[in-house]
Amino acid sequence: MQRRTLMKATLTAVSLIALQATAALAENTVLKIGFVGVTSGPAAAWGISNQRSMETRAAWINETGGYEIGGTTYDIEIVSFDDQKDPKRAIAGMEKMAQEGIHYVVGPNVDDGAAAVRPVAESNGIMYFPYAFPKSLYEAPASNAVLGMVANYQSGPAIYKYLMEDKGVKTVAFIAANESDPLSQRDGGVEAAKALGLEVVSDNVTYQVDTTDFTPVLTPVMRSRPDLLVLSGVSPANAPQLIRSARELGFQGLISTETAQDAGVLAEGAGDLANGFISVGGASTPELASPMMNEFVERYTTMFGEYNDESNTKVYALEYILETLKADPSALTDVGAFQATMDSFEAPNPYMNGDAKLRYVGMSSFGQKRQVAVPLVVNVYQDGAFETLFVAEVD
């Protein structure tokens, strides 16, 4: 009898921990954000940077209380769907959004998975923050899309540039896959190349996604002599491939490109061979990284093991989306209010030191404010890390 009653006083005590653990996360309404984006394959490690940078800050900011907008204290939840670099996927991913309620999404990662899901988001309410170039996604008629990061037709004439005054570039060649994002990449690049005075020798050679061997694709191009190769829409898995051949096949000029790469597959896929490649990298630099960007930073590698310097341009999404919340409350069912309070908005920039403001930018470009205002840092890869190579804005 005795132990009957301990045993009932102690599940009574068990359920009472629960409840009270439940009632502690009900504390809060739950506000959900979206994820979709590319987690798996060859490029994974663009969205892996989005999913982990939004991840660890919803977790940072509900650990401290939850986020207040008009009164009301959120916990961030946030739901992931990988897409899988396909544009079916990728649709199919913006309709889970949408039946659950959500309208405020990150990604997708590449050009056409952000064309495809334009319909689904325009048509049910959905602001999504694209790491995609194609300017018709953010020049009106088109309103739902804001682009989260650089353009390369922003990164690639400021890189060029630079090379031409520092590093006398004369000549430059371009490579792309044989898809629509790089090639299009390519074309802006070589525009862009042009503008600015540089000799374009080879813009025609594509490869395959899959290539395993890249000596006979690269084997043309090194014909060329350019002093600068151009690695158009690199993904992170193909990318030390590339430098490695180029390298191998007795290359010694500079080698760049506009989309951001991962530190740790370079030097594992190449090693010292992709010492001095140049790549756009996270928004922050230790000069700029305020105490919170560090903070982040610290965060993130506890939560997993490792840290993607592209998360330093990845953690502004979810800030831009909340901040931009709160100066309208309204906006959390009604993204015209969002989208009416971007033109004026301006926020503390949390992440970097100074009087820096989180404000939308794209006029330039696009001929409204549909792009977040990140710093341009572009990075030179040395014996197993990024180091800073110059800084730039963008309007």
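The term rigid core refers to the most C-alpha atoms you can superpose between the two forms while keeping them within 1.5 Å. What you see is a predicted model; the values in this text were computed from it and never measured. Residue numbers count along the first chain shown, from 1. What changes on going to the form predicted together with its partner chain:
- The Cα shift for S364 between the two forms, taken after rigid core superposition, is smaller than 2 angstroms.
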Given for the second form:
Amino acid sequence: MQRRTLMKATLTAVSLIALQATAALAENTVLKIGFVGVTSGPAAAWGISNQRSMETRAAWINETGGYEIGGTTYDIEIVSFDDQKDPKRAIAGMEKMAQEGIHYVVGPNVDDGAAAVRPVAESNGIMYFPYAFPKSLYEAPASNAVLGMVANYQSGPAIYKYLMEDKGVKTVAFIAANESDPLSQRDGGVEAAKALGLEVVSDNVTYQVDTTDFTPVLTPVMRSRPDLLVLSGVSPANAPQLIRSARELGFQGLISTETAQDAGVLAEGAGDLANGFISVGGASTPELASPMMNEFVERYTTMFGEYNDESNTKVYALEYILETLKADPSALTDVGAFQATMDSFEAPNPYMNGDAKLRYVGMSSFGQKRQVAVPLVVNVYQDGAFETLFVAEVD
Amino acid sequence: MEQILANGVYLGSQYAMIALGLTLIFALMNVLNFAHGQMYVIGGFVTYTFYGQWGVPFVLALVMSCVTLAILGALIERFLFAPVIKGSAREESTMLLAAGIAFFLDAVILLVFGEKQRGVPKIVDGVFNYDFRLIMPYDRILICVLAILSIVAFIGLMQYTKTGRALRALAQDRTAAQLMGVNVDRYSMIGFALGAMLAGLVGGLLVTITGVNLGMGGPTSIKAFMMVMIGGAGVISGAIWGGIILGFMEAIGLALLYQYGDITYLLIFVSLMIFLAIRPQGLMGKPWG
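Form predicted together with its partner chain structure, per the form predicted alone context:
Shown next: the complete complex, the earlier chain at its head.
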């Protein structure tokens, strides 16, 4: 009898909670935003930081009453799809987004996935925000892709120029994983370095993406004795091992990359050997982060147990989508309206101190505004944290 | 040349350890354990948690990795492989089960340990540098020595203990071993646990050098299969030779062929295909299985 009573009480409680949840969801209309990217395998950190950034911001918005667009308040729902870094899966993911009536998608994370989904996105009226650098994705006649970060061919020259002028760098060596993204970033970096007058002393050493011991890989690079070692397109998993191996082999020059990294991962994997490592970040350092950015970091940490510094750049895509929709509510179902709004859109950047703006850029690189204006923050790692080296803008 | 030899010995010893557990399980149960790489990763994460996070002495953390993986291996054998082997005569049933376990463990690793690369403090500081002709950090030398000692201990266990003799008998002829009074079920479980423990041990050792992340499992399994194929499936000495050969091929290729791009593994795979076409049973394997 007691057991029956307990079961009844449990069922009643569960029903009440379910009803409450339904009622809470029913209060606001739901706006679905998609994510198609890699959340498993060796590159999982890239996509998971994307997905978790979106989920953190969506939960925050929903908790504080929703997001108002054109007089209607929306709860934000993130619909995620793991493409496993496989272009075929990325296409399937974008098709799933189309079937769900989603018009705005963040991702994919890599070049081939971003290129593969283009026909699906363009034929189904989906704007997507890849973290991939090929210019053909963003140049006309391509229309629906918006670069979600700063490309290596934009950050690389800025970093090299700074290091030439401030650190007297004259020679540079490149090393990249044997994959399309890092290789294309290496080629872009070599081109930029040569254009600036740097002597490229090594650029043909590559490594398997699943390499765990980099000492044999780096040994020939170290023989070229460069002033600067560039880890082209390096993943956060490989960066600490490469830095550690280079330093253990006696390399005393500068090391840099144009990808975003995580200070905790560098601290654990390379410790003090990572001091002086230069990478690209977002509004992460104390002097740049606004109170809203700090709250985002707190909420992310509360939700997932640990923050990922890569999210400093990945916090932006969802904000851009929502702010642009707010600027023109007709874009909720019409990506043509979204594209038209992009040309003149401007809003305050809530994640940075000062008067930074959210706006679309890319005229110089792509001939049309198909890039979010993420601040080009170049960081240097020092004793477990990033310090801002310099801040620049992409036009 | 000195650097190539040193890199070859270092890579060969760690590869041999990775292959040992895989080939042991194959020899005992005729199971291709696709989850071997994931077991290696769990071993790394356990050492990371105990040594890197909780400050437990490294040796104790290493023991915890071994114990955790031995228990995990025993449970997997008892509750998953043993029933499938008894209930199905088809070899692909165990292959599918092993693949399923690999995917499952990947998901568990992501949930428990997260997506980030993890690393631990160095166990020994400093770098051995012989006139820039041979550079080897002391922690790599230590790990290499520990790996070689572990291999020697494992061979000793297999050769000179009752358990080792029973496992060898089981590997040679399961039915005959049973007729001679070997408790097949018990020693299958012990063998699987031992294989998993070796994966945990090498994972725990190498987390101090390479760190660990959830994506390392699949590629580690593939390399382990390559070593086993080179040496001969199910042969302990074959796994050791397979590891050493692969380690040296990698060290030599990376040192001499770097100017041609990343062709080392291309050549290794081509060599493996040609080798297997000529000698499909591997170096030490027997043509009849």
